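What follows is one chain in structure tokens, specifically the form predicted alone.
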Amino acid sequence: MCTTRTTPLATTAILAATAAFANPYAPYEGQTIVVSWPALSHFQKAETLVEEFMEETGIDVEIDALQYLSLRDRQLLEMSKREGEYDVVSWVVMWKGEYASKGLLTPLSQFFARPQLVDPDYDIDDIADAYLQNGGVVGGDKGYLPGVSGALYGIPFGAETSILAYRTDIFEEQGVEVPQTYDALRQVMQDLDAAGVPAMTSRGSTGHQVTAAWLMHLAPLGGKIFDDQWNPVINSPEAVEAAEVLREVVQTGPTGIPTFGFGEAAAAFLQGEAAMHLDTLKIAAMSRDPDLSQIDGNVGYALHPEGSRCGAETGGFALGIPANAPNPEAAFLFIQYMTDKAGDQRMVELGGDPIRMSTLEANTEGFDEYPVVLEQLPCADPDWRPLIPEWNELNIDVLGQALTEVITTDGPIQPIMDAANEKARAIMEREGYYVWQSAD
């Protein structure tokens, strides 16, 4: 073995640079970033690990919490502009597609390629794929999926899947089953509806909200938006029984539905004017908050009923860096801070949703979600809604106005549905998208 003897000034000049690499946060010490988020509640509760941030690093936050209708385009002005005023954007997963395909964000390769910003132990391959699949990669399969083509531009941070939650209580007072299938849950819901009780609260409000609705039960009963070739199939068999089975849905639940948004639809449950609540898992730590739930110790938590298929929702946002940050090193470690395992576990001590499998797996016993939510998310399905640029219009104009006239009338569905297809068409030959099927 060589061995080499290193001198008194030799030693200094080791230590002094050991020291100057030794806290990975010194070279951005005193910077301020500015980070657009929205005024919900994971991010409310992310406050606190901000704070610690800075206290450890030396980087200054400053947090634009605007509401979730009005965060794109805030977000869209900014990162428009020669130079831009965020250092860190929080998309819903709907928007990366736009943001990334206007040339707004930066990939974030560039950073995880630069060994003095990554945190060794930081381990993407940890967050569930299914999340940042969702709401980090553009350009792969379809525009937005992974593929060879793909780049990472963001992590998730406040992400979602779908579970089923229900009322223990009126399931074992009535003596039925925790439905684990689509004929399950349609039958339950008829049985609890012809004792009396309203069985499941739902969204329905016109536009994305009704949207939401439909696909919570498209995607398990084997139906898309689109084909392979972007023809749309919203009027195929499985897109016209996802719609009946919604406007049973309305029929056999607590009134107003046609009305309500993710907040009055949890709020029914919250309030017990329903037995079952079939959305995002977000609904078992508001079941768990006295200042909104009526219900707690009384909520179980099941898989996402089947259909032909599984096919759970996935959902939320993340967090990336635009373009034109003006300081996206320290952006980077920000957001690196926030969603490495550390930060997600703080997360889940603040009451908020983590989205590593190894939190998950770490907190099986403090959180009766959480087994149901790992078993979940394998089945939860990264393509359960087109994150095309045009989904914004498909969503709102076209199927939020179709959907309405499912849950509010009687008639026959396949010809609303029908009509919906032809809009929806129509849409995606203005855009484009059928430009090299005309060249064959």
The other form holds:
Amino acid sequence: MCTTRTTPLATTAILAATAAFANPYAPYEGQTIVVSWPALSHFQKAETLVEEFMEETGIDVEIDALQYLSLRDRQLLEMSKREGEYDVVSWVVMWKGEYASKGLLTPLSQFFARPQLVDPDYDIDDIADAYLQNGGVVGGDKGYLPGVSGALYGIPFGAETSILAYRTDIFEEQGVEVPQTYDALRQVMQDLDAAGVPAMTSRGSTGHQVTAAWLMHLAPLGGKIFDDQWNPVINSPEAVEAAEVLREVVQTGPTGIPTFGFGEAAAAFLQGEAAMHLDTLKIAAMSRDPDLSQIDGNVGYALHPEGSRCGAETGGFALGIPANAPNPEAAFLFIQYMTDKAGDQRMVELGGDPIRMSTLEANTEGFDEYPVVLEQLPCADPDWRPLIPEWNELNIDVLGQALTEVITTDGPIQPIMDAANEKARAIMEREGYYVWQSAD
Amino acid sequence: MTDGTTDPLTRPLPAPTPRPRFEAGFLTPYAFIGPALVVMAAGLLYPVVMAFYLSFYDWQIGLELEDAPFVGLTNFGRMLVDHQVWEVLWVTIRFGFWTITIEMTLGIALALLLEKPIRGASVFRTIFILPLMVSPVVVGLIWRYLFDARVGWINYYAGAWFGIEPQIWLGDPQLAFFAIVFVDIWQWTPFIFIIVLAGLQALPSEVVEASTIDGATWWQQILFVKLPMIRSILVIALLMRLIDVFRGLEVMLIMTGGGPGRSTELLSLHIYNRAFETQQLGYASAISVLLILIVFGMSAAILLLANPMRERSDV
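One more: the block was the form predicted alone; return the form predicted in complex with the partner chain.
In what comes next, the whole complex appears, and the chain from above leads the way.
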């Protein structure tokens, strides 16, 4: 009797449970997640994938897209509330240390340990290692890289490394070889300048931009910002040489580099006013865009030239979940969807940048830069700049000022970098980096 | 004959009626200004008090304020030896000197020129005040592209008309400083012009006519009649521009970001960078306190020296 009454109910429960297992998104259907990310090309193209996610999962997504330099203030304010609005935030890799040290992010291990959330085919090892380290991991000896104390807080999305883009027509016309080393690069810049061709464009405006331009040369030339004891070494011979290269870039490049941010530097190349662009791989997609570019069909790609070592930049963005996110599980599912193999391939189709090695390998035919990126990524350096909370002050106030002096004056570079080194040391001292050294 | 009681000249005045301590309706004016006072106190005093309060803490965005460590006068001590603060203060003073001097001179000159009815005066006035109507953010964007070294009209026409080589206007410290001074003059001279013009047009015509009859020349009329009579207006205009110089931020932020180096970084932009770029809100508050004291001190000094209100009450 009892059995006859309960059987239909049990059957219903089993069916419901089966249905739930069949659709891992079902428990979160109807939830609305709010995503904070930058109003940049890759993310604008991702909006189609977001719509597909909503259709497929029943989870609604609201995008709060901001100009990327305003993003950090907004995210910090929102994440520091007791109850936040954002379920997913996209950060510039430089901010991850600050976010994690303030306890504003949820470690992703909390989600990767829950099988009902994790797609068994996700394959996190397929994501380019340099991107994952640079954008997602906080911890280790330095506090911002993998190590025993490291933890994963984000998945790269819109990540990048540097490659050399050059004008094939100009190189052919001038009879110059594509530079593979820094010595060759400096010679090519002089040769093109002598021929009346603006050689290489670059960022150069005061603050973050000019520092980014210098860092681009620092790693391959063997330089660093700090030694292993957090002593600044931005006046080392390698650092001074990187500054010399930057000055030569300005002297032989298009007019106006000291005012260029990334957009202006890229525009100079895309409008045919420079023969080379050594910066993010995003220039490749921009070169193909007829609205932006007048040089499509005349652009070749090569590895970031080597100095004493191979060391391309790593940067861009990563996606993570705030500690105060209202819907963290749905947020995780969203991040997983956007960055799994199918999502990564879809981003390529939509005109975005992939983060997975398998996606790059599968698309080498259609994209001239992908073979170069595949070769570049193994030596992309996730430690090309220190992602410590103090970096912003060093980046803008110290290096950003000193390097502006380097590119807008003709004086000796060593004293400028010596003074910057002293200032950097004072900041690190103020922030307590040498307390244990003093104790010794 | 009239007796003394009827003679209006000798009749004693009636004893004055004692004036009531509080006349009916004496509260009315206070009732009218009360709401404005409350709004001002909330909108002005609260931020100032908070700036003082925060300057004693090492607070960063992302931390609860109650978790921020109290650091006493550390932020002020750091400010005193921070060469960056004194560097941007000097930039601000130079910027203020050049812009205010030129704006006052040009604004007064234009007002004197367009004071009298001339053909097309209303058109000129409209054209002159157009820059005032543009938001500072738009002004920054417009001029940033006009001064652009690659595609800017200024380089283009300087080359086409005068054969001048392209200049990196916003990438050279001296040129960038010149550029921000120029743009400020372009935008704010009309403000002086309008205020002075209103003052000149409100002058009693009898006084000016009297000086003409007395043989005063045009220059003498300006120097000894008109300008002294609108002195209070000039002082107010000067004061407002001075305050604007110290709180101006948007145009520099967009045109140059304060660079190259710190050549165009005004004190308010430096505070913004400290607060939102390097996230040192406590230290930024300490510099804000310095800014408040400077503006308050200068305003008080100008008002004490010129005292426009006293002059107005004398009139």
